[in-house]
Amino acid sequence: MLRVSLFLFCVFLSLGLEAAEVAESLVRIEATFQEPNYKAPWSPGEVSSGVGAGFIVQGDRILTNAHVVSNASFLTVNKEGDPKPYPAKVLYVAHDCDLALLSVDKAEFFNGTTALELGDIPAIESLVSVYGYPIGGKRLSVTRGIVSRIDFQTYSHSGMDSHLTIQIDAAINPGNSGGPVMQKGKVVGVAFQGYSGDVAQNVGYMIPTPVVKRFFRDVEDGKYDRYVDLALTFDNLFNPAARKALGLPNDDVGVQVGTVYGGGPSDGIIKSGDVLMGIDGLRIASDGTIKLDGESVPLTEVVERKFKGESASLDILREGSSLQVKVPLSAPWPFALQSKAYDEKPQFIVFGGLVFQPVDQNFMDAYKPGNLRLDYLFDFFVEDGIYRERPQLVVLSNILADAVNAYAKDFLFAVVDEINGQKIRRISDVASAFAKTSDYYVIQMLGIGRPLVLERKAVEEARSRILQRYGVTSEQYIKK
């Protein structure tokens, strides 16, 4: 009894021990943010505040969640202990991998401070402490989990990126995010997202420390560059038959390539039907996995730790012969129009009381527009090749009702096809056919026969009625 009461206390000591030690890089994070308006993209969109975490690492920085940060018009920081505020910038931001760097002017702030020094990957079973300031508390808070998973998950913050993850049985909730997950005075992770607890009780999730090296290496020049992918699909070889019919003996290796996206990196080099045997010299599992670091993880995490202009070496099957090709990775552009999007304004043109605006997933996700068609082209984007014809999915998404567009309502979410035969690629050539003169403008939307039409005249007579009743402030703006 004496021994289990006397390594607990030696326990209980070092978590003390590194608690303090944490406490002098832990950061208070307070932002106001200014989410955009999609259904009003003219207004500079609604005021609110949030609280979460971070820690000072090397080169007098803060290390914290793209989440904590993304559209925030005013950040300050806290030390703990320290009630003095000091305001901070965003030096780099990560909305892929939820990551961001920020700075603060007044060097003072650093003083007493130490930054913290990244480990490696926790083992299954192995217990670690998240520290931050849950629900927006003022002071220090630590809590303790197991490892309980390592895997890919979609990281929330995006909706659309996958990298990997490790699950722990501690709740993450507002305010830890972004704070350090701690092992034996090591950051081992970054808490970052969780489960409500209607879904999972005391489940949360730390980006670990590979995904945070990426993002360091990545901003060395200067700039971020996201992450880069093979742009293909894969699936899984279990099956003896299939097997056989390939060509492959029952080894347990090797997957096959489904789809190869068009204008990605792997289009020319890889082809549907292929089974890709190894990646970078490391035998890919027929579960699709590899032999990474003593852990078993998607082949993809390979890529995962690669950057842009980098290549990736594989080795194929294909129609019976062995290969060896080098794809060059970059970021494959088209899935960016699937993800969330932060730190920037909407896309948005007004016509005669028309609202024209390019489809992303932040305008799915405000609208809900409920078009089927519409539905398949943003669902199918990528996988369909929709973006080699449209770069962009421009749409007829509101209207500001007068009697220049009184006929308009069965338009209300079409994409436009042309404008007096102009092909309408992006929102920028909506801009551009209607700064045409012409006496009447002529909309064609795709799949509908009829077309929309404006007379010019009516147009002018209306504009000035049509802003001035609806509070609209500026008339267009186009990212360049």
Given for the second form:
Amino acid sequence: MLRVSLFLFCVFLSLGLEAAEVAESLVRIEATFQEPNYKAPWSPGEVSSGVGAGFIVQGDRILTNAHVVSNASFLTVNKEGDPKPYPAKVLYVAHDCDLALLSVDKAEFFNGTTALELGDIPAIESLVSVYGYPIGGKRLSVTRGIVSRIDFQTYSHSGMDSHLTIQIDAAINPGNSGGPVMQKGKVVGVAFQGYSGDVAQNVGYMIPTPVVKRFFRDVEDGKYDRYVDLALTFDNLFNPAARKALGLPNDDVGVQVGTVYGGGPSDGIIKSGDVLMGIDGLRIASDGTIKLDGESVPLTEVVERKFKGESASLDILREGSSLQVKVPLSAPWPFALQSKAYDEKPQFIVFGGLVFQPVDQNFMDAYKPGNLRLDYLFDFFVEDGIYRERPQLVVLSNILADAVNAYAKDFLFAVVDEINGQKIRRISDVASAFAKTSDYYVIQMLGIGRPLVLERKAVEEARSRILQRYGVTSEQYIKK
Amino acid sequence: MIRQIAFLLLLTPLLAVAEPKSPFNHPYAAAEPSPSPLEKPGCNETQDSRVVAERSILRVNSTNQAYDFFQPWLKKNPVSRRGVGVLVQGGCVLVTAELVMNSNFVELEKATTAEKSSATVERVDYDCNLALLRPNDPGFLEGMKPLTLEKSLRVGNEATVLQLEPNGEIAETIGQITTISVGPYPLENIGLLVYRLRVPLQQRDGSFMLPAVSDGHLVGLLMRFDARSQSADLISTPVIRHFLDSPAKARFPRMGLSFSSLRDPQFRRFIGLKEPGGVYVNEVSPHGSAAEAGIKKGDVILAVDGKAIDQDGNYDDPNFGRVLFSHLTNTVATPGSEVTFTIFRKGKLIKIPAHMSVPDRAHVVSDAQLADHPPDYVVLGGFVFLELSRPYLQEWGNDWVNNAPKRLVYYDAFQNELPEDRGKIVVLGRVLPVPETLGYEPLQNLVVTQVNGKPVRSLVDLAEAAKKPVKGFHKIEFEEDPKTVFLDAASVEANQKALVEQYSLPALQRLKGKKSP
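Go ahead and give the structure of the form predicted in complex with the partner chain, now that the form predicted alone is out.
And the full complex, kicking off with our chain again.
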């Protein structure tokens, strides 16, 4: 696994003609973050600060990367040549494509600024200029390079989503994030991630304008919906025997559906083993690509350009007969578990010094539990349909040591199955189970025969003692 | 650099004189300082054990060759191991099983005369990590004297570890037993009695597979040594005795249950347990001795054969102190013998007699070791199939838990929780690209569910199902993507010879260790 490092930026000064024009639109963003502490979920988190870049777009808004403003509790923006910082607010943030739009309360901020226009996808090998404030100095830096590759890439901000990405060979360094990539006076991309120098040289990535434009369109209704997905996997159909067995001619058309994720938009419409022949009237090649605007792109690009509530029309071949189906598109939630989450407070319950938390990517990154059973449930949450029985995996994440829980250690990182006979499907079930008065609280974990038992009396006795000793300011937070 | 080379050149002829017969030796062995005073404290005892040792210990050289589970028709490069074996009653030499695991050739060598005889592994038990070797030359052991096992050690007792110098001299190092407990043995998932010895051993002759003696009696065989803490784990006397006394096939019986401690007073009150001690039965595995006897999940074991069990599962042994009760059930008991459990169940005390049995390996989903067994495989049109086992996962190196394919690791780890009829996990290990596998080259480590519509619960199932292609195709289904693949049956059949030649396969399959064309 290559480590993709995200860049955050710095200062600026006008350079040359084009640079001077771009300077009228460039913004320096200073953010104060409060990163939630998953290991002490009641604590508001440590305060840190960072600086990023952005640029002004139509409608007196500032476009930047989501990772520049994620978890920010306070934001200020500066125009070049104007020392005055203006407080700013996040209007919309799209963590799945690493973009955010900011607004500034004082309209005067936008006096004398120019909104940059969005261009199209630049041609391979054409020249582009990258504006930003990378390390190596404090002023504006402009680097030039060519478009090296247009492909799908994982966006490391969420770690789960892949979208169209443009690779350029202009030097992009930590500090370029959120800055515009320009060609012929128009924005052709937003610089956002790259490889650290010890992995690859001259490989930088920008978010191309189709992704940016999609983001703009999505928020037109006043809120950001996630990207939609078919929630299925497909595999190539090169093998002549497979083609013959499925009744396909030797014409390199069609891919075979592998998994259709339960609860996803295709569930019940498309079956594993179906052959996808076309999408929205476009022929699907046997490697899963379609021809779109003269380019060969993965068939998912058709879905990428759609919005929640729209549908995709698929031509499929099922057991020898052709049929056409419509899939109403939506964002399947189980995948969100494995995406890094931002701007969210960790949920938890403290009971008898035992801390219970629902598991997500942030939790796993913070604790690195190294518990094989938990790893299985987390890794195969979607694939093995674990979410169906358990929309949340609630684990005993921490033990605030006290006489009441002196023997609970063996249960650390175990997934709670039942409390007093009540099935635990989400963190709120834990709260409701503990809310019922009972002499004993019997906590049954997955895969452990012996339950963890707490006596009500002992829990009540220990309650204030534990809260005080460990500085626990709140006993639970459950998202509504 | 130059100085170092000159030094080595100078040293080499000296070495040649000092030890003409040991090709495996560490080049610096002769340069080691002579044994420190620590190793030869008591004169009388030393003298005795030397005599004993000279008449009873032998150098054992074994050339071992394990199978390559990624290419199960091949063996890996041979590895030479050496250790020190002990002559025991019956004309056999006792060594650790690890020393002769997957052996191609075993050789016994007399320490001083360097006389050699090849040997046969007469009996090996990977549970207790012990093996018996019989020299192929019947007169080879004449004049030597077997060691007996009449002594039982306690914590605080001394034991002498015997090593052989390259020149045949015996090096003795005295250590002290610091702990006696039930601990893991390296080759199988079983805990047996272990002596932990604190002993300042030096690396001699490249091996830590050594005997330990006391007062002229064998007391243990070294199986692990941690140089940093200077602590050695020994296969203990009762385990060796159990191995030597058992008839050839019978091994160490197992309870077939897992338990947890009952320290938590809140939990004790919850289950209404007033008696002291006891452990809580977490799981009972089907077919095991405990299940057959009717012991259930949730039972509390209070005593075994009348010996009270404490809250952690220990009983008071007259010789070894507090040790886990599994010593009673897997080492003191023999297969077929009866052990009586005193059980607390739903407020009542009951006595349950259990006949101890050795688990049937047929029920094991993923074998912990497959030593000395050529792994089964089936090659079908370039697809290489095998059954999941721990040795297969171990091909991913020491950190296989993190590096091996996750689904396979989980199948191995949680195999006891699979449905009883799950059978073996058949895996498409890799693809040897041939025209029939076009487009399938990257597939690897996929779990097979069905072949030609037939469920696959073993390689034999797969081989049988592959005999009946459907409408001219082999349809193979997996748990993971791509869920289904097809092979042209006629083409697979026609190109078998080409496949065998292209990849130099000795056979297209080996089932139950037997090759067939």
